[in-house]
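Only one chain is given next, in structure tokens, and it is the form predicted on its own.
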Amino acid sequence: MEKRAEVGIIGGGIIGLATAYELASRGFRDLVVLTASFPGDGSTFRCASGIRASFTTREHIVLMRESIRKWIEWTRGELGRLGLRFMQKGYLWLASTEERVRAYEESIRLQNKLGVPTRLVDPDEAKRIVPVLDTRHLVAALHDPTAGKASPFKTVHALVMYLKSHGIPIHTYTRAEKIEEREEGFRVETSRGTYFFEKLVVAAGAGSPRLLSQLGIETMIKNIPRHAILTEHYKPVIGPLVVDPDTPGAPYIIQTGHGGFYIGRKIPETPETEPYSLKIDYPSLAIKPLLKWFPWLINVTVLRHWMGHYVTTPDHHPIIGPVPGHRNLYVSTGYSGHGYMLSPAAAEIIADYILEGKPKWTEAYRLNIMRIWRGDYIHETAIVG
């Protein structure tokens, strides 16, 4: 028997559950998500937790600045009660050469007319923020003080459990198979029955491309791996998330809320490859380079290696928002890496489409697919892992 609702998410990351939690939170309920797996399974349980706003676009410098008002909005409501936390504890961005100081100096300006208070700190205050550091190749850095970080474990949690507890479903292990388009709505068939929405959101993450072509919609994304390892537990040392955007693969560290220090860098991979295929040499390759910055990092112990989709766009730019010719279809995908950080504004805007007809932010309307059909692209170059 076919399934119904007036709007239908194809999705459990942190894009379509945020995107359902907004709906819901706005007195909306006639609506369902649909997830491959279990909630988070994808690109949101292997993301690096970091949110930021320091960026090189308007677009993604305004909508990352509101999706950190909306984290600190969430930690304070009722999904902070449930156990979601937004840590604000910044970013700070290495430069070892006077050139990236002058591309920081350029992005700051920018950063600080749209509102976010990043700044340019010697080596001495680099120090003061993250006192393990080592110094002595530092030229300066970009500090984010409004940036952060949350668990992806708890902040899906709490979505989860706000949806349920709100009544709106969470279908899991029900894989979107085909979906058709008729005048009144959208046919999905799953691994688990067959569903009708008079609205669909695509929100599927690496799934969304091929799911899209059965619309004939060309999206021109590309899933590209990117890989991950998480030490031990130590105590806490680093608060922002460091980058080192100097060194070829732009490594990174952060310590997470249990004590990890989760680290990435991005290496030469081929597109599409599932996200099963490790390299045993990844461990040094992301560590290695950071030893400059921590040279104590030679003594921890990795636990854990994973690879997940860098689900990207020709510009590093989402793609949100409906699709001409398609009445009733909206899509929220491409986000390149940055999704977890901004998916409270991007569940907002889907949702401003779906209830009032337009967002609200003018930058939104920037990120439709017909710039990726136009090739209009926006550029966006600070780009981590």
Given for the second form:
Amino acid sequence: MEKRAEVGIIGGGIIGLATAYELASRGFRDLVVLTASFPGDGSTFRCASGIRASFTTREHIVLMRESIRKWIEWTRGELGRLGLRFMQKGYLWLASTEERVRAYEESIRLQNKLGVPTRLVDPDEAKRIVPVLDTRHLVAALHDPTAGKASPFKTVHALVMYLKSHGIPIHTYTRAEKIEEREEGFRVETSRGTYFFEKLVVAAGAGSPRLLSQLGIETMIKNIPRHAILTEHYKPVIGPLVVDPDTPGAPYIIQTGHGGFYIGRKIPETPETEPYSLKIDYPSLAIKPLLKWFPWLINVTVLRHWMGHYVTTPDHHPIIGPVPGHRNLYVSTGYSGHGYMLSPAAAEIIADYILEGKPKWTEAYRLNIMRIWRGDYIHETAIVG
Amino acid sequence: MDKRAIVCRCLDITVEDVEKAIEMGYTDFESLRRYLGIGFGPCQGRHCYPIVLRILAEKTGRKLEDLPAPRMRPPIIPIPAYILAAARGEGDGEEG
Ligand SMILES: Cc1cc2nc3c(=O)[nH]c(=O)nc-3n(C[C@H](O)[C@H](O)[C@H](O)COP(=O)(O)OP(=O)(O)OC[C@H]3O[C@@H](n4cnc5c(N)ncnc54)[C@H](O)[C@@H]3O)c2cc1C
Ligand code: FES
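For comparison with the form predicted on its own, provide the form predicted together with the partner chain.
The complete assembly is shown below, putting the previous chain first.
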């Protein structure tokens, strides 16, 4: 017997779970989440958990600004009572050259115009924001006080508990293998039986391009490996995420709620590499450039190194929304390294499409898959690690 | 087992914490260990995983052999940053 629901969501990462939450919290209950392993597995539990609106395109700035508003709402509401906590500790973008300062000034103008109060700070002020920062090589920095972080483990826990208590099933270890489009909906064959959904949301992270190609849909997505390392726990000394875009690979550091330093840096990679093919020299490549800013890091101990995917579109903006020519199919993927921060807004956009027919933010329309097919790309330059 | 006995010495997680989490529905070891945060200490779970797996098997009436063995992530032992800093090469990081 086929299992049935009006809405099926494939993917139990942050995007699928947040979308299910958004639908459930508006009173819509006839839905099922299917996920290949356990909730949060995939990019979500591997991410740095940075949340910011300091981007350089209108689409990203406005939607991230709205997303931050929702992160705060979530923290104050039922999800907060279940343990979710957005910590508004900011982002600090370092500049080692005058050229970088001028680029920051330009993005600050756009960010301020769109309601994000970023500003340029001098080395003394940067030191007040991050007292453990060595500012000898610092020319200036861009400070985004609205940005922050939230533990992915606590966020996923809160979402899962909410869904459970509202009777929304999450079928774990259930991998979608074959999708067929029918007149009245979608037949999904999985590793644990067959499902039939009237409406289908594909939010399967790195697994999305393959599922969509079964329906003849080309996403142009590349799954690009990104590594990270984590140190032992120390007392909280760094509030914001600190990033150095003037060093190749834009190394960054963020201190987790547990006190570990999470460090990342982009290195040349081959797309589609399996998440367990680690690079032996990565921990050293990641930590070395940060010693210039935090010389005391020489004393920390590195516990872990892992890899996840940046599910990357040609213009580093996600694909969110319906797909022309495929009735009742919705895509929410291609977050290109920013899906965790955008998840509350992304969930609202898909819930709006399903329940209201259209999203409330005009910026969301541009994220339609049509732009990918037409090559009508959105240009973004502020990409971290 | 004493409820207050520590199962994860790195992070001070007790038998009671583990049992409560299982009662909340964390019957899958991968989700359970992430919810508890065990394995994120310097020993990377070498001490606490076997104990937690045993409690999980007992509480859910499963056999220990039927529970999947967790994957260990490198490095196998913690590495001090000064050793990493001494490694040669700056790396050709890609433009961010
Ligand atoms: C090292 C690193 C650092 C990052 N840092 C940040 C950051 O600071 N801030 C930020 O916002 N973002 C960051 N990201 C990006 C962020 O992790 C992702 O954009 C986000 O987690 C995407 O969520 P998702 O739900 O789309 O995908 P995932 O979390 O990958 O979830 C997809 C889920 O779908 C399941 N699935 C796949 N195929 C199938 C199938 N066929 N059937 C059923 N289920 C399937 C998978 O098992 C998985 O659980 C980072 C990513 C990496 C790798
Ligand atoms: S005892 Fe649990 S991580 Fe070390």
